[in-house]
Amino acid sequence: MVTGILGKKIGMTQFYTEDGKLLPVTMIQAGPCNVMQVKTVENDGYYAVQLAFDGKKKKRANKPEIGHAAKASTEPKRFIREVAVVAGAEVKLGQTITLDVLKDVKWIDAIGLTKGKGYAGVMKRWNFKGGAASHGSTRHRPPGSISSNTDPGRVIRGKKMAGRLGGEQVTIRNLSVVKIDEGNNLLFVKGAIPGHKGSYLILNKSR
């Protein structure tokens, strides 16, 4: 049995619960996915399946992508990732994985890329307080001292400084599943998930 599925972030909306509470929810198109490769202990040293999601035109794919997809009797895909599978589960090459794998799941983990925000200062990147905002101050947003004089005489590795913000893979754990629409391959989860609209996601069952 496959423990997860691939999807795409559609956007956010709102749901009302039966007791009148308003919930912010994220709408995800989850599947259908094709099994492009089956990993086994005998051949690869572990159990997993390679899932592919969201079709791509052949003219935009290279020969290795076309050949890899042909082995699974499908078209080239835009998003390909490995997902864990229960040992001994029967998963066949070319099989279609749908939202049915998350049918009775109440909590999921979402893996995706955060929005890239470019170069950012320490106040935006690390939530530094900043300097005095009073009249006459010339140190409003700089980081302050980043090292000492003789000892250690250098900037410590990992020092929080200005730099590139966002655009990194993160995992949001234990997201509550609000609704599953299998007919339209839509999954609704409570709260926000990483990435912009149209970004790809890996959705796994929470442990």
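Numbering follows the first chain given and starts at 1. In this text, the rigid core denotes the largest set of C-alpha atoms whose superposition between the two forms falls within 1.5 Å. Predicted, not measured: the structure shown is a model, and the values here were computed from it. First, how it differs from the form predicted in complex with its partner chain.
- A displacement of less than 2 angstroms separates the C-alpha positions of residue 43 between the two forms, with the rigid core held in common.
- Once the rigid core is used as the reference frame, the Cα position of residue 137 differs between the two forms by 2 Å or more.
- In the core-superposed comparison between the two forms, the C-alpha atom of residue 20 has shifted by at least 2 angstroms.
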Given for the second form:
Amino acid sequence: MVTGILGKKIGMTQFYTEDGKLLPVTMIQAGPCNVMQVKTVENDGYYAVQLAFDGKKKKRANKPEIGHAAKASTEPKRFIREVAVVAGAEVKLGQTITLDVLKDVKWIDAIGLTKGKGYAGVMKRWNFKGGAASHGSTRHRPPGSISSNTDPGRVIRGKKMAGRLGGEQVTIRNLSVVKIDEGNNLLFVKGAIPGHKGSYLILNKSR
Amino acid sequence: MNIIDTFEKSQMKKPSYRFTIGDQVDVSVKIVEGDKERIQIFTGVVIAKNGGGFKETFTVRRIVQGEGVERVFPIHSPKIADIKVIKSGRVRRAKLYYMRDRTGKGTRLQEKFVKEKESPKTVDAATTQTGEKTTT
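Structure of the form predicted in complex with its partner chain (previous: the form predicted alone):
Time for the whole complex; same chain goes first.
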């Protein structure tokens, strides 16, 4: 059995549980994926499956991509990632993996790319407090002192400063699965998920 | 229509309740006690409606033992069994937050009387109009 699937964030909405509770949920289109490559202990030193999700026009794919897909007798795809597999499980090249992989799963981990925030100041990036907004203050958002004087005579490595924020890979663990709609390949998960609408996700069973 | 809209529509109640700001309403709320389910009625004045479509909520305010109590209900919640309009108040704004500052006699709203014969006609006209809009 494959222990995960690839997907795409659709957006957030609300969902009523059976006992009438209103939950914030994220709608994810999960699968169908194709198996592009099967990795085994004999060949690669570990068991895994390379999944491919979301079709790509052939004219947009390069020759190595087309060739790699042709080995699994599928079309080139946009999002290709590796997912763990239970040792000894039979997975064939080109096999279609659907949401029933996560059928009886209660909790999943989602891996995705967060929204890029660009060059962000210290208040947004590290939650510094900044200065007073009023009372004659002109020191609104700067970080303040970054170190001492002659001793140590340098800035400590790893000092929190302004810089690029977001656009990094993040794993959100233990998201509860609220609902699965296998017919439409839809997965509903409680709470938010990294990334913009349409961003790709790796969805694994939680350990 | 995108997938989220269709999903939200599938959860919406049909038909929707008809009430407006300033109405005094009886909201029947389903309450589960152990295995038993019973209905509790929350009576008060609708002082606000927020959001739209599936996410729409409304706020009901009442005075209990001299203390103002407000409850926010999602309109499409399965816990709401029924909403009944007892009487309609004559109000001039969409959010009646000024009711929070009032006590005693000041909390009363002037009643609006709707002619029974006329109201269904106007409702029909409104629905047919919207129907035409969607078809064209």
